[in-house]
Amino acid sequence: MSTKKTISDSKDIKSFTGPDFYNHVAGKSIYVDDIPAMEGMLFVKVFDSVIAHGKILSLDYTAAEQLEGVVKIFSAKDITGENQIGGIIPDEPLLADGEVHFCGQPVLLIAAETEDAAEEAYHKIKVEYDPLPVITNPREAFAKGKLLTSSRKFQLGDTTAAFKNCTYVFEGTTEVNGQEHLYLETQGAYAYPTEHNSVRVYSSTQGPTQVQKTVARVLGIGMNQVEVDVARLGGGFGGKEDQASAYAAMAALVAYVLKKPAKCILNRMEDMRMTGKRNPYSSDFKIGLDKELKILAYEVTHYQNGGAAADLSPAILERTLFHSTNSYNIPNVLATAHSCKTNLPPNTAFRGFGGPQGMYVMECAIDYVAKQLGVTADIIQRKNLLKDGDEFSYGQIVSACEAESCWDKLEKEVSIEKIKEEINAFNKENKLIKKGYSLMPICFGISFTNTMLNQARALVHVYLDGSIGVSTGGVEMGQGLNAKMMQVAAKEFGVSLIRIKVESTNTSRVVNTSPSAASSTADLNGKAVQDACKQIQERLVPFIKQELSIGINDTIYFVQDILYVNGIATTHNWKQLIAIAYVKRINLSAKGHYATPVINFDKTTEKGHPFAYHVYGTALTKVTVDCLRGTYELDTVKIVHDAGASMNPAVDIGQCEGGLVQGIGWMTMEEVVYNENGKLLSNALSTYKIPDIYSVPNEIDIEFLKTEKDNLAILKSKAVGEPPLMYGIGAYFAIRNAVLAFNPNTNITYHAPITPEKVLMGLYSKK
């Protein structure tokens, strides 16, 4: 059924944010904390370890078990099924049993009728522990052989034989800091015991069947009597595609053995120092260019920071290997990575999922050389971009490439010669206050690098009122996946949105879903979408045509519930053709199924085809610093931004810019800090800032590269979930030179955050 000419193409869906924007506003929208409370619930709560790495020798929790409201402590040994939440690796238990491993571990969980019960409860309990080493740095951990799993390594060509024909070489370190997620609802989950010796979770989960799998593992039941049901996110950022596991265990484990409902949901500090963070690492790099600049070799070894458990690790260091060289060509190269394992909470994925860790060694690279050679960044940056029929370090050859489109661009705009005079021009007359640029070009690349994840399905069902039901294994988190979804269907149908609703997310209706990370979700559950609806279009139409004696040959569509011959527009409409369609007992329902075509990654190689598509961008950040403060404005940030035929402008924009945000806090003031003991000093938000309505740019200019040309994404929209958060890489380096900028002498190094303390010190230091 053609859809040629629906609404799904004009300008007021392209502005559609949704359905759930005014209950946000309102506040109504209901998260897991929201959902009415049964009669009987008990509230979970954790009791956690306070020391980084030890043996327990003695645990009592006599006295807490017996005050009034309390109910039950369970601890490993009450435990139905396996104690193991671990995914990729089954090496962390859900509850310590016999040590612990990082401060914030799961030792106890307290079931009581009240919060109050289970809070006094909590400072009953008694445990004794005897202390073992910790080891808080990822270096130290790799010397002592301390590793979650096998060091990776991407090679191309021959980095020995390519340094010896370089005109220049240069090395360095790096090292770049964790970031906590602070989405704004915590982690949390509400679970009831139903028949059949089952039970349902709502969960706050980026991965619904994720949740399901440790759910019935900790059980020792069937994934079949596990049902978990998502509506949305207050937020997830990475932290709740792997870590929401543990809390939906508990809150279920609870429900199942004394069948009664339960929920377990963590207080801010809680949260901060139970969950792990973004992947902090540290890295040495070696680059060689030739007398033009053009880089001929890279050599990057990276430690990864991982905690004490797996999780997400070992796959957040493989995207870290896929974008060491960022948005550059580079004929030469040596990436290797080692997980490393310390007494931290499991760090895990993160908007970017290591792409960003990768990339910013890579820009630390190129600005060392310019500093070293007397060039500015952005000229080796441009001379290296990647074109077509370049090939990664992974093996893709690239395609497509929208590198120099979207730097060419953004160039033509804003004239980068006239803001650098203009920038010397403002130095040289002011003493105490200094501007900075920088350029940002970034290259990300689309798909789960496990290639099985690459999957999703999708249930439709027509009414026979004519109202349109779509469930997906995509979970909405604010990213407007939602309004996505509705688009997609809308446009399959050519009816109009006010006729559909998109379901919870929930494992019953659909099964075996990926997470919703990678910013794979709209291309993998659109396509779904897309397969459901036009299997039911496949039944329609040769009814519609039998039914209104049509032409075997005529072409009819739906506008705006309107059917259409031929171009032509009839007196029939959607409503009414299925009502008939039902009495006829036409199938209205159907599953739609997507995988991935192409893509392929052979780990034994390290080589494939492990991306449907990449995005490109380029991003302008210019700063001013206070240089006897130490503080710093950010004055512009404009971007051009590879998006493919965005479906929707709206959202994409929104997402560009929340991206950014994040990014620039990532990278300017968002600081995580243990002590050597391991204990979380940022554990609040007094502690721990993130960026503010006084700390964000002063502008934001965020223009579409506008291209049709053909990728896998969903209607040639292209994903927008977590390329945009690389722009902020940008503002570091803006904000450094600006420091050297007011003292070309300063010792300071390429450790991020660049805090305003580093700032200070850099502003005054001196080789």
Second form
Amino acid sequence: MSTKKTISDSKDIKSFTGPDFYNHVAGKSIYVDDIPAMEGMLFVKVFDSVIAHGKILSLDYTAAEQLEGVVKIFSAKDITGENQIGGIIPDEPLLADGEVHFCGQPVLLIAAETEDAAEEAYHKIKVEYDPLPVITNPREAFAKGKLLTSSRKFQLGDTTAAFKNCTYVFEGTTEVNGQEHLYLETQGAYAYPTEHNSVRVYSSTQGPTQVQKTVARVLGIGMNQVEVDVARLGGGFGGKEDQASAYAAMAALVAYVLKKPAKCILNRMEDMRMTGKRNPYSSDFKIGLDKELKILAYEVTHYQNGGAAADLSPAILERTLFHSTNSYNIPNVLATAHSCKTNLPPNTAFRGFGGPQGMYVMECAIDYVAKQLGVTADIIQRKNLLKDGDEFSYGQIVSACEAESCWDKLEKEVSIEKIKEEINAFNKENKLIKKGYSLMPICFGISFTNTMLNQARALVHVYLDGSIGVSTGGVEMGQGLNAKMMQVAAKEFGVSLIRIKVESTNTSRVVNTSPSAASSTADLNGKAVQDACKQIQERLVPFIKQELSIGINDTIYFVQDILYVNGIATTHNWKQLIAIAYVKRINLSAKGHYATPVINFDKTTEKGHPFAYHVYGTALTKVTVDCLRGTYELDTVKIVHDAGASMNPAVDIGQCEGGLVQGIGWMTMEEVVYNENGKLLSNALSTYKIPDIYSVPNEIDIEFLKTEKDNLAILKSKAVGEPPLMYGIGAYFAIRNAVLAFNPNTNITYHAPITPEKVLMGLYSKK
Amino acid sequence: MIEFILNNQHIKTTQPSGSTVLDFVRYHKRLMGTKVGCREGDCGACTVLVGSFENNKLVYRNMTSCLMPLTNVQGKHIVTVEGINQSELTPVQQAMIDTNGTQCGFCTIGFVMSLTGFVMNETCCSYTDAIKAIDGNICRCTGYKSIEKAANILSNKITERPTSNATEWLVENKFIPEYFKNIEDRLRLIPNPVSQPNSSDVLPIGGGTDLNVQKHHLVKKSETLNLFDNPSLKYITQVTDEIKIGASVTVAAFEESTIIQNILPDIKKYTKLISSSPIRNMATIAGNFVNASPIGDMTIFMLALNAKVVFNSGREIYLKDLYKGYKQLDKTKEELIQEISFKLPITGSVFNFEKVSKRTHLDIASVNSACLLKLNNEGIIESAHLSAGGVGPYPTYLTKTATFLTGKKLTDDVIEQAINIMQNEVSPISDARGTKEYKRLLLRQLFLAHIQKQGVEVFNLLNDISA
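Please could you give me the other form, the form predicted together with the partner chain, since above is the form predicted on its own?
To see the whole picture, the full complex is given below, headed by that same chain.
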């Protein structure tokens, strides 16, 4: 049943951004805290540690528990199952037991009838700690042997030998800070007891199965006794991939033990101090080039600040290594990474998942070489871009490469040479205002690097009135997943979009889901939807042919609900034929399954083919720096992005713009500040700033490199969630270059973000 | 008992007058469109429209309901997204969809309400006004470009809006539902806010933008004295060479005043650096004074105008004498600011306000500074007022520097000496807004920015003075 025509026939299908949006603008979309409270619902408040490391000497909550309205205060000993929430490594208790390892670590849970009672109890609890030394710096942790997991090393060729053949060899150090997710909806869950010793949990999570697994473990019951339901998230960005589980487990524990509905929603300051962020990295690099500026060798050592527990840091560490050479062909690579244990909240996934941190160091290395040799970085960048047949340090051979095509398309449109001249002329004219520019190519591998996770399932029901329900393991968090799932089902069946409803993500409907992460949600779940639809079609086609006496070799398909036979419209339609199919007892429901083929990775050799494909692109960033005040404005970002054959340009442009601005925020104004005692100083929206409408680039121009090459993306429409974030790294270098135009003797280091403070200090410093 | 109209519903409530409008609409009325994002006015997810009479005219402004105490809604119209929803999407809602201005949706309602406020504001019509209306709304998903497009569509749509009494047109064009036509009449039937007698167990509150950030748990249980709507505290007048400002004048009313615009033509350029539109709609200038934050923008601003404050006790002091230490004021617990006044700057004076923060807008200053200089024809400084925030325990009037500058010409040498004196007058500390070294350097730069505004070339000075 070919349905090729449906998409091209319907122009609006490609700009369809989702059924949710009508409700979003009218305030009708339901988030966890909007779910109507059931009678007797309890409020769950976390009592957390105020010190970053120490022994708990005494814990006195008798007075707090006796307050009116307080039902029970839970400590580690009240946990009915295992006091353990660690996903990859079991190293993180739900509630501290004897020791605390970071400021904000949950110690007790207060269950109360009102928020006010919970709040009052919080202030009545007395804890005595015996403080232990606090480590916040990953290098210090490394020196003391404090690692979360074993270190990793990717190796290609022989760097030691290669450096001997290099004309130029440079070394340096870089620092890149973390990033607060700042999803607008804070972490939270709502749980209530159900029959057979079970619980139903509404969670704001990217990983429903992870929540289910954690709740089952903490409660000491089977996963089949935990039903997790997710309608949507008010933003996730990785922060709710693993870390939503703790708060779901807390609500579920209270509901399970007290047999009452229970809600645990963090307020903003709790969320900021208790949850982990993007991992900061400290890195050393050594880079060697020949006289033609071809990079021959690159060594890099990353010290990842993992925080107090592993969380997802081991996997993030791995992706840092995968992306340590960004989009450059380097024949000799030695990349080492250590996941260091510090007394900060466990750091976690954040859009890019360690990739951006790896790329940042590579770009610093190139920039450093360029400054030392008196050339612009783009000269070196362009000479070293990947080509088909090159080998990544992890053994995958580059194919369907678009690194050069993206760069060259951009170059053709803007002429880097002309920009250089314009900026130089401007800087000569203006003493106190300087402009800078940078180029930022990206290459991002698509697939979970943990091969196991590259699977998905979908449940498709065709109801007897012809309407269609689609359930997948993917979570809608603003990325347009539901729109894409509807498009896939509409295309497969040849029906109009209004027939299709995407259901909430529910672990009783679709099981063993992978988190909505790694940019892969649409690919994995979309292919599972395709599979389910195809199964139904395989039952429908012979039935329709028989029912309507159509020849066995004739081609039939639906276009916008109308049945076509050999390309000619009939008077039969979907609704009518489904009704008959039901009467004739055709199975109109199917479960689809997809597991990405080809991919593999061997951690013992650190070699394999981990990615289904790569996404490429190049960004040009132009900025203006006010050299009196040390402030800056972003003038323009122009991007050529490798979108494959975008199935929904409206959604994909939105992902590019949003990702870019998030990346710019990370590189410029977003500064996570802990003091030496491990206490978060940037602990509210008043002290942690993300881009507002005035701080985004005056112009963002995104053009898709449209290709129809075969790939493993859903409908050849390449994954788009994470890659654009890394264009934001360009803002760092553009601003830095403007600082250098004012003060060539600056002592400014490679330390992101480049806040107005770093700019001003850079403008007026001397080597 | 507080009486007001919530959307199309007449409300009488005995909820504590210090509890927030956000909690009232969400958890008492279950209007779940209004979201909880940060509870400190920094994200805009809880934005509602507030209709009240200004000069006997019903005017709607966007405000963050998380900071707004219930006492401040007496006799007003509170509009949540449920109050603008109609059988079909409004043009604002449609524009947000047409431009893909929504992704996860959590901030979206805030944008919808702020943009609805923009189309209802008869003094606003340009694209710049539309962007200004949403400058207090934070979105983490879109990167704002799509929302800018929605703002553009709307500013084009309202070119045909009548310049006065636009309600009819707004209803006809489905921006707001029919019931808005009767709101004015219905509101006039509600008694005006009653000013309770001042007693020690009643908490006086202005816009709530500081108190509800810092003492939320205290305020929400308190009975409050509504200063915000006290008509005797809401005026800006000129009496001969003096400007008099009632204590409850908001930053928005200040920047919109033609009296102020005449004296300070750049006023809107300065206030753009101060918080956001919804906060400026709520925050009172006197509230900024008594909060005594070391970086209070309006305090720094008014210090350079050498403002005075008059208490309800009748006592009058210079603003610069109000501060005695960190959050320590020369003010008794019973004293409330009644009036703020300043002398009209002498003709030929140049005023300037500077502020640098991590994010240029909707942020707290790392350092802010204001300066009022009057040079005579020979270039000699006749009078000087200079203030700086973020460089000491309270908003600082730089007395020594100002005294030094008076009677001198702005030569390179004088400027350098002034900078040295200034550096000895301040004592910045390192915190989340910057290291003390940075703040000292920034203070110097902002002072040079003041000098630059006098028409003096400062580039050479930058090269001469090493950091």
